[in-house]
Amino acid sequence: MQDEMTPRQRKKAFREGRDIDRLPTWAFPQDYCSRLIGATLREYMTDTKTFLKGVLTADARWDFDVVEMMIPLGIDLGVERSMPEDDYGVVTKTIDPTEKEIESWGVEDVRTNPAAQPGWERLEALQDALAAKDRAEISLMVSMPFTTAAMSLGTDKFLKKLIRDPDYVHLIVGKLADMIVQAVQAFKGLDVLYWCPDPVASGSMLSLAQYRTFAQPYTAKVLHALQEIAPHPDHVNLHMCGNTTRLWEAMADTGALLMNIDETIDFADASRRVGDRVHLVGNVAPMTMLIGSEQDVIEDVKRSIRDAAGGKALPIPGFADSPPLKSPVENHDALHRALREYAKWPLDEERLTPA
């Protein structure tokens, strides 16, 4: 099924309240692109040519509205990670900084940092390849300060500090927020979106009071900085995994205009509670992509659109979280067919009912 508008035309009309052919989508499969070209995960993540081949092959097949990539921010805290050949790495060495060490932290200029140069090369190549045909918008990933702190110190140890040493938590998360705000100034003037994951701040980890105290103010600070440099405030998408039910209003209070929340929650309830304030992004389940049939995927697309459609701010259907690397390619084909068919605007409620 062919679209009547390009991704950029659709997004502009969507923002301005004009007629659109279908809802914008956010269904980039991230590292799954490596599967389409027979590359290992390490090759895809470390080699620029392999990364570009994977993304552009996937875009040619599925015609995304958004593709995602990352430019390192130069926040090197001494954390060490493994890098298997064809699997996700894990943190092998965390840090335990003193307050004095935290206060001394600085950030390298992202524009000149050697570690960031491959990212700039990827961005330029993607811009050349996608903009020429007015294709997908590009989104840069910017991890939020609470999750960055937790991953750096070790999640269990860090979460215990919320109770045992709250001043220390404020110091490190606040310092990281300042560093991220400084680093992202290098992106000023870029015509990109921002995808902002904060999985450790999830309601599966934190109470509402803890989220409002230790994560929300610092997330809001970074999101505000991104909105100031982005072409439009709705170019910033806050993503959180797990059960976020008790956090929705607090997440919206960060100033995020897009919220990407996963399939473990009631999307219809989220639409009722915050759908007048934010565009809900998602929430097709990764496990449906992995073990479901093509019809299961289609039904999950219909369900996600149907459940989120009640809000004043229109939904942006797509993934709840990254699809598993072993998910069948046929399920991805079914997903994108269904997104085009059932996100047609205006929505046809009868066609969105369960089969």
Second form
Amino acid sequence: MQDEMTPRQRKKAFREGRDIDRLPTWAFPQDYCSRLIGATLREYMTDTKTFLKGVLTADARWDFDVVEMMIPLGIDLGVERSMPEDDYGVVTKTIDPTEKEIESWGVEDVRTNPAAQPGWERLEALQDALAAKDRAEISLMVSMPFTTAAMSLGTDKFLKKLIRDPDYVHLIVGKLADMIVQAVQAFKGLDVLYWCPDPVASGSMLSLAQYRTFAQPYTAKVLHALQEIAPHPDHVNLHMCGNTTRLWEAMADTGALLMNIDETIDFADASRRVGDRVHLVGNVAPMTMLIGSEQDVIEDVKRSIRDAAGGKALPIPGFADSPPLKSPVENHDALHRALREYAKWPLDEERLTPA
Amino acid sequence: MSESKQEIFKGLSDAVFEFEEDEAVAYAHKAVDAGIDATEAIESGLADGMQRAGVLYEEEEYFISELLLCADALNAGVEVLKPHIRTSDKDAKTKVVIGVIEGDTHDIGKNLVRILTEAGGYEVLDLGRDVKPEAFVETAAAEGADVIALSTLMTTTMVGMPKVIELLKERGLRDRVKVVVGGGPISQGYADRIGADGYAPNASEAVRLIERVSKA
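The form predicted in complex with the partner chain, contrasted with the form predicted on its own above:
Below is the entire complex, every chain and molecule, led by the chain shown above.
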């Protein structure tokens, strides 16, 4: 099924409440692109040519509205990760900084930092291949400060500090927020979106009070900075994992206009509670992509659109979280067919009912 | 005047419940000095505190931070009592091998299951995180374990779970060793699909699940 509008035309009309051909989608499969070109994960992540080949091959097949990439922010705290050939790396060394050390942390200029250069090359290539041709928009990943702190210290150690040493937590998360805000100024003027994962600041980990105290103010600070440098505030998408049910209002209070939440929650309930304030992004289940049939994937697309369509802010269907590397390519084909068919505007309630 | 056995149990329980590590150690020493059976001190004292914490966790009054601190207090007390556990007690328990599947280092959920399972009276062999499927099976075989509990938070690594079940079948151990699964992206549907014996959505339910499957 061919689209009648380009991603940017659709987004603009969507924002202005004008007619659209279909809902915008956010269904970039991230590292799964490597599967289409027979590359290992390490090759895809580290080699710019391989990365670009994977993204463009996937885009040629599925014609995304958004593709995602990252430019390292130059926040090197000394955390070390492994990098297996064809699997996800793990943190192999965490840090235990003193308050004085935290206060001394600085940020390298992302424009000149050597570690960021492959990211800039990728961005330029994707802009030439996609954005300049009015195809997919490009989204940069910017991790949120609470999660960055937790991953750097070790999540369990960090979570204990919420009770044992709250001042330390405020110091490190606040410092990281300031560093991220400073770093992302390098992106000012870019016509890009931002995907902002904060997986540790999840309702599966935190109480509402903990989220509002230790995560939300700093997340809000970074999101606000991104919204200021982005072409429009709705270019910033806050992603949180796990069961976020108790946090939705607090998440919306960050000022995020897009919220990408896991499928482990009731999307219809989320729509009732915050669907007038934010566009809900998602939330096709990674599990469905992995073990479901093509029909299961289609039904999950219908469910996600149906459940989230009740709010004033229309939904942006797509993935709840990264699809597994071993998910069948046929399920991805089914997902993109279904997104085009069932997100067609105006929504057809009858067609969206379960089969 | 020395404290009674019940007072020591209460001191151990409260120390865990209120995450007071020093208190847990102090009461554990009191239990040893009073000649109280170490296993009883763990089960009626430390584990009782962890179970009380587990109740508040289910009621959403305690969260992960509190449970982790309770666990620190519990572990501190256990360290004092462990050398005094009678060998016969060590052999009597149902053994559970637990770990986070290869490629994933998110182990908070696994740690909570381990803690609550230990508090429930099981012997838990914790293989840690980023564990190869072969290691689960080899440990279960070598230790004569009854249950393997697999955890992962990541959609990208959950595909390692069926490998454990395949390896158990290859080794002829599948009938003897139950397999339970859990973690963020896991569902009952996935457990059924890969042929696991059960799925638990949270740590408290995991303990009940392990109890059910180990008696089946």
